[in-house]
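Just the one chain here, laid out as structure tokens, in the form predicted on its own.
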Amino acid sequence: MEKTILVLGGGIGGIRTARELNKQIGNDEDVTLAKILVFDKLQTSLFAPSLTWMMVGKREMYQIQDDLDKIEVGGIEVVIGDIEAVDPNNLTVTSGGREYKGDYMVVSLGAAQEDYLKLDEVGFNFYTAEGASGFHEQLKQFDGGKIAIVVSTLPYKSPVAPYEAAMLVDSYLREKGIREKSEITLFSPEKAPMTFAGEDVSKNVLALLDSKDINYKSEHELVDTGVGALSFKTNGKKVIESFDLMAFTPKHVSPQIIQKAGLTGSTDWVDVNEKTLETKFPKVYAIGDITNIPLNEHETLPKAGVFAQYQAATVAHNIVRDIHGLQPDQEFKPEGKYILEQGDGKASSVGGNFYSSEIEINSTSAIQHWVKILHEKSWFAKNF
């Protein structure tokens, strides 16, 4: 009997899941051994790691997104429209007024974005293509002053992005010849950059920011916004910081449809088995930014596309084993690397085993910059 797998989300994790399932099941153009339905509200899929390049004019919209219909090969079908209901008990998804029944479900909807303190009215959300592009339009007209990069709330996905954005803006202003007339400040409620990666990585990132004369203000909790001014709470005091141009991370939350389905836990994110990625519902898995996977008592696994891809491969492998009546035998290992762009055609990587805290940051080089470009190009070449 033909099986049906429901994949919720057409981003990095969802696409990788569908592709891996299709290949491992053995679907072909003329033979469909299992149906793989991919649900997304948008017709296009965005490659979010390239948004920081868009902020400084290194990418255009057409270069970092593609049509989801292009992934329809073998047994993969794309369903476009709002997801109206998810029932993990009965393995059903409702979209466009139609209910779809599956034998397995993989939730990869990512973190939803919400406006916070009306930030959209005074700055640019660089976690969207529109926000990153809008920031660049203003940056082109910028002739000096204060630029603020603001981490609005915790947790947030793509944890290298604010630091990458600040350094790319620094490079842009130097190329434009107005860096000496400008001030760049990164505000964050974190105690230090990327604390999940350990003290050595935090110190290295701080040194990078300092070498570029980028101000870093930690433990700054955003409490109010206004035109040209931001209010923070820090060390029990309220401080007001002015700016001329500002980009921010949005508030990241678990999608309402997933909360209503009863998939979220005490953290409002989806709790999963850290090895198999299975939720509390049998045959229902969750991967990527939507999950909550503790690393230790204080930190959780970062919300990043690199882990979503590895999780997708693990889940696909185990589902296919289960379909064939075999015991699932693959475990997710959180070993991966981020590429931290620094401008001037250079970058470094941050990575290792995140369960063991064996995480390092390597030296800055042009090679790592090209590695990131290759990741972007190969993503589209392999999937669309």
Ligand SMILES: Cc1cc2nc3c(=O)[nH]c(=O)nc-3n(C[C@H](O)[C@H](O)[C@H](O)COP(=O)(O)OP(=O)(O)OC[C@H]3O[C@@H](n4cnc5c(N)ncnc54)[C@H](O)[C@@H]3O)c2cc1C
Given for the second form:
Amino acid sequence: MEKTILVLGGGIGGIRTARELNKQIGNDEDVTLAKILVFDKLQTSLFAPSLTWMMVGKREMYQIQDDLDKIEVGGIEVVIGDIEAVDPNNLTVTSGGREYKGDYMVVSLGAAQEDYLKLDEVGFNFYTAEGASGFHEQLKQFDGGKIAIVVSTLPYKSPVAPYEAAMLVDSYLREKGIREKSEITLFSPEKAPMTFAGEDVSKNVLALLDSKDINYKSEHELVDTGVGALSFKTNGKKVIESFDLMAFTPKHVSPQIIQKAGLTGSTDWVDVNEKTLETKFPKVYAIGDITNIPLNEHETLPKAGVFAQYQAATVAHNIVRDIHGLQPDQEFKPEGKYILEQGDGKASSVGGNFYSSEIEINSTSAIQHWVKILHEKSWFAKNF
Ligand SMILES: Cc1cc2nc3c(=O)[nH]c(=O)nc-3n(C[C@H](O)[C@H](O)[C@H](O)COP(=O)(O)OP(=O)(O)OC[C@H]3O[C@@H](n4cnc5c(N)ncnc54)[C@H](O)[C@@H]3O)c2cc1C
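Moving on from the form predicted on its own, kindly provide the form predicted together with the ligand as a structure.
Starting with the chain above, the whole complex follows.
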């Protein structure tokens, strides 16, 4: 009998899962060996790693998103609408008032964003296309003053993004000839940049910021906002910082339907078997930003698209083996690289095995910048 696989979320993890399943199952134009239903509330899928380029006018909306229904090849069908309920016991999903039953379920619903201290009223949420382009509109008119890049709360996805944003803005202002009249400050509750990657990487990123005259204010916990001003708690004291233009990372929360479904575990996120990505429910997997994968006592695997894609490949492979009555034989390894853009057409890559202390940042080069562009181009070419 034809199997049905429910893929919850048509973002980076969900699209890769669907595509891999389709290929490995052997679905073709007129051959459907398994049905793959992809559920998403949005008709377009955004490639979020390009948002920092959008902040500095290097990308337009049409270049970083595409229609989700273009992934409908072979046995893939897209169901657009808010997912209203998920029942992992019975392997069902409800969307648009209709219940869909599957034989397997892969949850890749990402991190939801929640309002925090009415930040939207005073700055730009650069984790959305609207926020990133709104920031750029203001940046075009900016003629000097204070720019703040703010990490509002922890955890947040793509731990390189705020650093990348600050460096791209620096490069933009230098090109415009107004860097001397401007101050860029990055505020974060973190102790140091990217602590999960080890001390060397942290120090390297700090040195990069320093070389570009970008102020870094660590252990600054945002507690209040006002027009042109932010209040932080730091070292037990309250400090107020003024700004002329501000971009922020939003508060990340796990989607409520996932909490209601009983899929969350020791944290608000979904606990999984770190090798197979299976949840506590049989035949239900979770991948990407929605998962909680501890690396050690203090750190968890960063929420990054590169890992969502590797996890998608592992899960798809193992589901196909299971369908064929074979033992699943692939394990996810938290190894990978992501690119830290630094402006001026240069970047470096940060990566290695995230269970070890062997994470490295390589030297700044134009090649890594082109690698990042290649990732973006191949994302659209491969999937849409
Ligand atoms: C500014 C920025 C820069 C980044 N840079 C990088 C980078 O350089 N490298 C990197 O590896 N990663 C980067 N990332 C992170 C990367 O985008 C995420 O880690 C990745 O998208 C996670 O994939 P996912 O499938 O888990 O979630 P997502 O891609 O967020 O997909 C989740 C999907 O679920 C849908 N959904 C959620 N709730 C519902 C519901 N109730 N009903 C229906 N649909 C729903 C959403 O619409 C969405 O399409 C960046 C992110 C940002 C914001």
